[in-house]
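Take a look at this single chain in structure tokens; it is the form predicted alone.
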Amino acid sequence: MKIYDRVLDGLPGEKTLLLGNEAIARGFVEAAGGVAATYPGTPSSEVGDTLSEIAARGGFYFEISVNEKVALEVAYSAAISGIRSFAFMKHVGLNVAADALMSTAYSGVRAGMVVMTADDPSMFSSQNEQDNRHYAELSHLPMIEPSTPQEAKDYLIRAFEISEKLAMPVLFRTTTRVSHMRAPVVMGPKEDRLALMGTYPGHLAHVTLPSYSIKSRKALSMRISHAEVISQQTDLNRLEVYGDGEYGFITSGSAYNSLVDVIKSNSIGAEVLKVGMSNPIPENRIASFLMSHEYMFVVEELDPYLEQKVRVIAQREGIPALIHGKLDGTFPEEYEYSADVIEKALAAPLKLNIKPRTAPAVLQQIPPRPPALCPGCPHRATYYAVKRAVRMSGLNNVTYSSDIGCYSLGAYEPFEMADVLLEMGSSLGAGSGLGKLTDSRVVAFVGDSTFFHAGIPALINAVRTGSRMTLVVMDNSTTAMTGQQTNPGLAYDGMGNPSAQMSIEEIIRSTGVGSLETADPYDLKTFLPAVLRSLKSEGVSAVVARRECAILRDREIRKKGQMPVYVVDTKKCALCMNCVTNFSCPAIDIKGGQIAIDPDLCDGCGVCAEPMVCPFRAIVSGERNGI
């Protein structure tokens, strides 16, 4: 049985090894969720991958929306129509959805609505490590934080229940470690799902005009008061005792796991108040907890969110507890908390005898490995051709504006073609400004999914303001970096059903772009001239570099038989090093003083055999030439 089948069909009491994100998908199933919507983003992507596989058989609707704002609005429309709904995204995705989120707190919902934000401490796959607990305060919405896959499943169900008690959305915060942790999960019973098609009776509270929102604000205050009562009483906030319980700890999320490891391994007498509902926090329970401990430690990742609230409670209630956290320098403010980080922080105040740890010698000898585009990735050919075209055009003042996706790896050697990158769609937004306000010729790179997500308004702006910009749309027919999910440029939706397919070219033409060409980056003799012509155009020009993701291509080739392989004819090779130094495919290396292609890595794309990469025609098909 596949893991997707176990998520859907697992019986109550069965124990299954699940990722945190897979457990969240199971929680949605057990809660009888009716609508789930997302825009894929690590570390939340596996939730959507799982729901996509089981939606049709599970009897619910799943959607990969054009961006996070739309995903939240779709989920909201379900919730006000009486259908339990779930919108989920990575932490920076909530920035995109924040405008809608703030208004949902005022308007309220009829059925349960949960909004998941997956934060990324240490920035494993993100441009920042913002702490989205602040969104709970900003929006006045309750927030739930699980620490394990089991809690991820169970707490999601509770979040739906709390949402319906309060008639408002509930934020559900995970982090990379919780989402990507794998652990045994005990399945629970599945609630009976109501009819998928809802009924929307209409309500003035859902029309956020000032005259209506004024009244909704008072209703929001009442819901907040009710949420405070729930936080005081819920077992999502629980007390754990270890040994004599001498020291007090307040913690939440993933940091709880590492803290308990440290407490157990060092035999620390501790009482731990685990905060699973972090907004509103259980103020009375925290005050009581503070009064019972002279020494208090607040252990949390990222911002001193809990610590600030704990200190306010202590000051307001006149409690003289000595509180240690980030604000007094006991714990670091940045990056995720491993057991080693917490143990090191507690060593001095608790006088722990910690033996210094060193990495094994073999790990110390491993050289750094920067991320690289896959063998056969069409983006490599695109960057290679664009860099060559810029050089051939004689342009000396070029600014490269990059974006979020696999192609952001073009920032690294040997291409180094990223001078600015902020967020989804920023290649066109920043490129629009740079092409208008500086003397640079801007080359802006954007992927197909990102183009639909946030690039179109910025492209309109660039054309309207007369910016000098060449747009390169790197269309690999998928949302590749997060796991090959669909996007509006494809003819099927998030559930695999046929859907309307959007044409990137038609959208670009509709904005008024004068020069537009489409070419295959694998075919350098055609693609390079297209880029050259685009660079010579005035105003905004565009090239659509269309070639499917190498992972998708290779998957289809393997189904049909043997993967083609290219080799180096050493008799022809002049060791010019262009294929290694400038094209830089991971399959090409130097062995014994000769250029060699690793047959286990080569996927037979053949771009390296083109004369523009190998002018001596020393790279040839191994099968065809028998080399």
The other form holds:
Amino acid sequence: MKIYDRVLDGLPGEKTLLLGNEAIARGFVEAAGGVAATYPGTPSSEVGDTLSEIAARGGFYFEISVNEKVALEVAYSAAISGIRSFAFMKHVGLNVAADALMSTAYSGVRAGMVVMTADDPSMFSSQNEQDNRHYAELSHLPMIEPSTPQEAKDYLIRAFEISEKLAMPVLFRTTTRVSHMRAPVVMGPKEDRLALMGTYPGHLAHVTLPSYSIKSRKALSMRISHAEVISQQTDLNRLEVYGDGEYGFITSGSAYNSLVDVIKSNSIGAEVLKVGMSNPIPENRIASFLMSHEYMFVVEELDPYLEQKVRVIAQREGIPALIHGKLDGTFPEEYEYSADVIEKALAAPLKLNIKPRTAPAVLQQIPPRPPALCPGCPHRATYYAVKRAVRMSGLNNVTYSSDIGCYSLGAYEPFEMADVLLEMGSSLGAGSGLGKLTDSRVVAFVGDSTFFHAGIPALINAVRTGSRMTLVVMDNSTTAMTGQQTNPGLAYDGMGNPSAQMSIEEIIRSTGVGSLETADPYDLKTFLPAVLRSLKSEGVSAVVARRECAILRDREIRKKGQMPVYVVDTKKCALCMNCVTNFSCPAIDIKGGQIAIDPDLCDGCGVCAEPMVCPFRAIVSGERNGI
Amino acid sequence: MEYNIIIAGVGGQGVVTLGSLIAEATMDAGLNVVMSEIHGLSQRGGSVSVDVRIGDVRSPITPDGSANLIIGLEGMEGFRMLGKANADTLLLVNSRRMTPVYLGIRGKEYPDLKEMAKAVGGTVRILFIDGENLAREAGSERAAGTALLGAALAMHEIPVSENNVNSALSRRFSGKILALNHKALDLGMRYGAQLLKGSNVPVPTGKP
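The form predicted in complex with the partner chain, contrasted with the form predicted alone above:
Below is the entire complex, every chain and molecule, led by the chain shown above.
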């Protein structure tokens, strides 16, 4: 049975190895959720990948929305219509959805609604490591935080229940190490599935005009006091005792896992209060916990969120416990907490006997392997051609404004074609300003999914303000970086059903850009002139670089049983090195002083064989096993 | 009991698949297991590693110096994990070499890993195994990871059995792919056993 089927069909009591995100999808199934909506983003994407596969058979609705804000609004619309709903996204995705989120607390919901934020301490695949627990305080919404895949599944169901008790959405926060942790999960029973059709939300029932909000503000305070009672009583907040329980620890999320490993391996006598409901926190329980320990350690990743609250409680109640956390410098403020980090921080205050470790010197000899565009990636051809076109056009001050997607890797060698990159859609927004307010011409790179997500309003802005910008839409017909999800440019939806397909060209044309071209970056001899023409245009111009993602193309080619490959004819190769230094496909390297193409990596795109990359025509089509 | 395995390689090599396979086999053996995956920025071509932690542990991150076994599906990626190794760690280095574009851009070639192993000295047990060849013998290079796992099973005290791995394979694959993975595991185990017998091959204990 495939893992997706196990998520849907697994029987109660069955133990299955699940990724945290797969466990969350199972939690949604067990909670008989009716509607799920997302915009993909690491480390949250596998929740959607799983739900996408099982939605039709599971009898619920799943959509990949145009962006996180719309995903949250769709889930909200379901919840006010009486359907249990789930919106999920990465941490920075909640910034996009924050405007909607803030008002949902005032509006309230009729059925359970859970909003998941997947935070990314240490920024494995994100532009920052913002701590989204602050959103719980800001919005006055309760927050639940699991530490393991099992808890991720179980707590999601609890989050739905709490949401229904309080008639307000509940935030559900994971981090990379929880979402991307794989561990055995015991399946639970599935609740009875209700009808999917929502009912009328009610006359004037969810309006947030000032005259309405001024009244719902009081109701919100009532809900929060109710939530505080839940937090005092719930077993989501639990106490664990190790040894003689001498030292007190307050912890949550992924830090809990590392902390327990450190407590056990160093035989520390500890009482651990694990906070699974981090807004509102169980204040009375924390107060009595503080009173029973002379030394208290608050162990949490990112900001001193719990620590500040704990210190406030200690001050208010006059409890003399010595509190150690980030604010007194015991623990670092940045990055994720591995057991190593926690052990190091506790070594001095607890007098731990830790063997000093030095990294082996040989590590410094190992060359780095920064993330690279895949062999056959059309973005490589696009960057190669645009770089050359900019040089040929004689423009001497160009600013590259880039965006979020695989093509962000254009910031790395050998292209280094990103001067500015903030967030989803920033290529066009920052580009609009830079092309208006500086004397440089802006070249903006945006992917198809990102263009739909947040690019369109910024494009309108750029055209309206007369910015000088060439927009390159790198349309690879998928949302590639997060794992090939659909987007509005494609003719199928998140459940694989046929859907309306948006035309990027029609949208761009309607804004009134100076010029618009579509070209295939694999064909450098037509693509490069298109970029050149676009660079010469006044105001905003656009080139749609259209060629499907190499991973999608591979799948198609493999199905047909063909896999062309290119080889180097060493007799013709003049060792100019252009292919390795300027084109830099992972399949091409130098072996024994010769250029070689790795047949297992070569994707057969053939771009390196074009004279613009290999002027000596030394790269030729060959067979898998030699010329 | 605690046993930590790290699988390292390059995106697209099946690092996560091999890690999940071991984790499933561990679950079958009735032991606790946690595994970490880092899905980085690139779909293919970047460094990828997973930790499979077996026994009485909670965090999926292996502490520095605590790996019992490191399998490098790609040569230098195995070496990159040396910070997690100690004197009893077994590092199995596959024959696959993938040159980072970083080197090509600088006109440089892939480093000599045998030299690097000498530089490590006797502080970690490093064995080079032609997993690609073993897997090719079984039917496809794609099963190199399974072959290396077989070698590791024969050489180190991984707390899972051949049967555990074979049944985990049966759940994951079917038909021809399953058959060749069974064979790759077997060939790997035989090869590992031979290496153990060889007088110049140090016998790793697997005990931390």
